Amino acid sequence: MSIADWTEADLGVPGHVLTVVRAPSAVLSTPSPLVDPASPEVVQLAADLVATMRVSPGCVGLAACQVGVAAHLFAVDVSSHPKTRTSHGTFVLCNAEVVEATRKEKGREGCMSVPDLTGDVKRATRLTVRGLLPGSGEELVVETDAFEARALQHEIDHCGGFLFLDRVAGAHAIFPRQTYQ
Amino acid sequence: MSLIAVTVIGHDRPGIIADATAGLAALGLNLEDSTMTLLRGHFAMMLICSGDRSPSEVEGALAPLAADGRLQVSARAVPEEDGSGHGSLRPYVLTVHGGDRPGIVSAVTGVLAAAGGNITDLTTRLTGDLYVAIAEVDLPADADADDVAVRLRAAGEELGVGVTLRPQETDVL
């Protein structure tokens, strides 16, 4: 199947809510462990992560360590971001990896896990990733650009241990998230 | 013409700079290499100016903006530097961040030293519990990069803190 095809129905559960961790905490420093994607256990984290990510404002990615759980799938949904160009919906890959990263270019990056910074970082802006669908552990090759780029390497990156804070490209490049009234 | 050291740090509010900067030119003085940022919600600049002018004559010009107690400011005459000298150079970009406490830049620090790196420029912010330290950094070009790194990562383990060392990129277009 395309990966544009899914739909967190698919999961066959509901989606819980669960709380979104912030760093300093360690899982969000410590790589992920590879996932059984047919497991019961995965398919309901797939649900909550998509449910979590649905009513988090402006979320367009999370992954499972982000909700506190050591394990290597994210869910996606960049459809709605204005510097989108292609989007495949909402999805969620397990155990994936970056097949081939090429064009890359800077762009401003904030996380859900560190609320009170962003910062600039390089990314690939042609991506191609392979990952596992949860559930019927279907390989699938995701080719995509733009924010979906950007959006799947940053949950990549968390699944690998790796805060933006770890990429960004310089002393001058973290900045105070504001918000202005 | 001499290079004069200028800082200015306190209580934040609008108009230091146009203030400050008033001063300089009043002296003809030229405004070099400078920086402000505000760290934890104080105004705070360095900067280099150049003219035949003393550091007492600057702090002079100066002293209104100190005048209500809550900016400090002070001048100092530096020699001319370089900039040169140090070798072939590699450039690297050291991020570090985890649970705030004391030591961390210290210990982080204490091993670039070791290996010969020069910190060309820091940034740390305090957010909450999360501390946060991103430093480039310039290694020697015979250093062992990787070598560096494990040692960081090992030192970052000893604290609770994460520690990344990666290449900086440049584009020279």
Contents of the next structure:
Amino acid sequence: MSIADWTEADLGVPGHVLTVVRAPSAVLSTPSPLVDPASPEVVQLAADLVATMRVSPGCVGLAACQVGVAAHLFAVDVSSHPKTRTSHGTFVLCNAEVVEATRKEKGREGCMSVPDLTGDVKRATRLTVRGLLPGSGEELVVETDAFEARALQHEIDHCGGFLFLDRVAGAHAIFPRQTYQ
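Switch from the form predicted in complex with the partner chain to the form predicted on its own and print that structure.
What follows is just the one chain, with no partners and no other molecules.
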């Protein structure tokens, strides 16, 4: 199966919208343990992450720690973001790791767990990630670039206990979030 063939319907359970935790919650700064992707709890959490991401305006990714659960999985969907070049649609990965990362560029990031700030973060623009699908446990390799690569690195950082604020060059690279009425 390719990542583009996967849908949240493959999980077989409905997702529930969960509350997003905010910094400085300890779960956000603690590395999340690896998970069993076939576990019913992980499958339910995967569905919940997708449901929560879908009702959150502008959200392109959500890690388990952001809903208060220390577990190494996240959901991503950059398909409707204007900066997207490559998109694999909606997907959830367990125990994901970066296999290859090249061509670093600075870009602005925000986070639902740090709602009032954005920051300039240097990240790879070409990326290969390996992870497991929730439910089947099938190993997938995702090759992507540009904005989707940035989103994947951001979510993998969450699983490692890092916020984008940990990756900025300094206070000069942190900004108040713009709000548009």
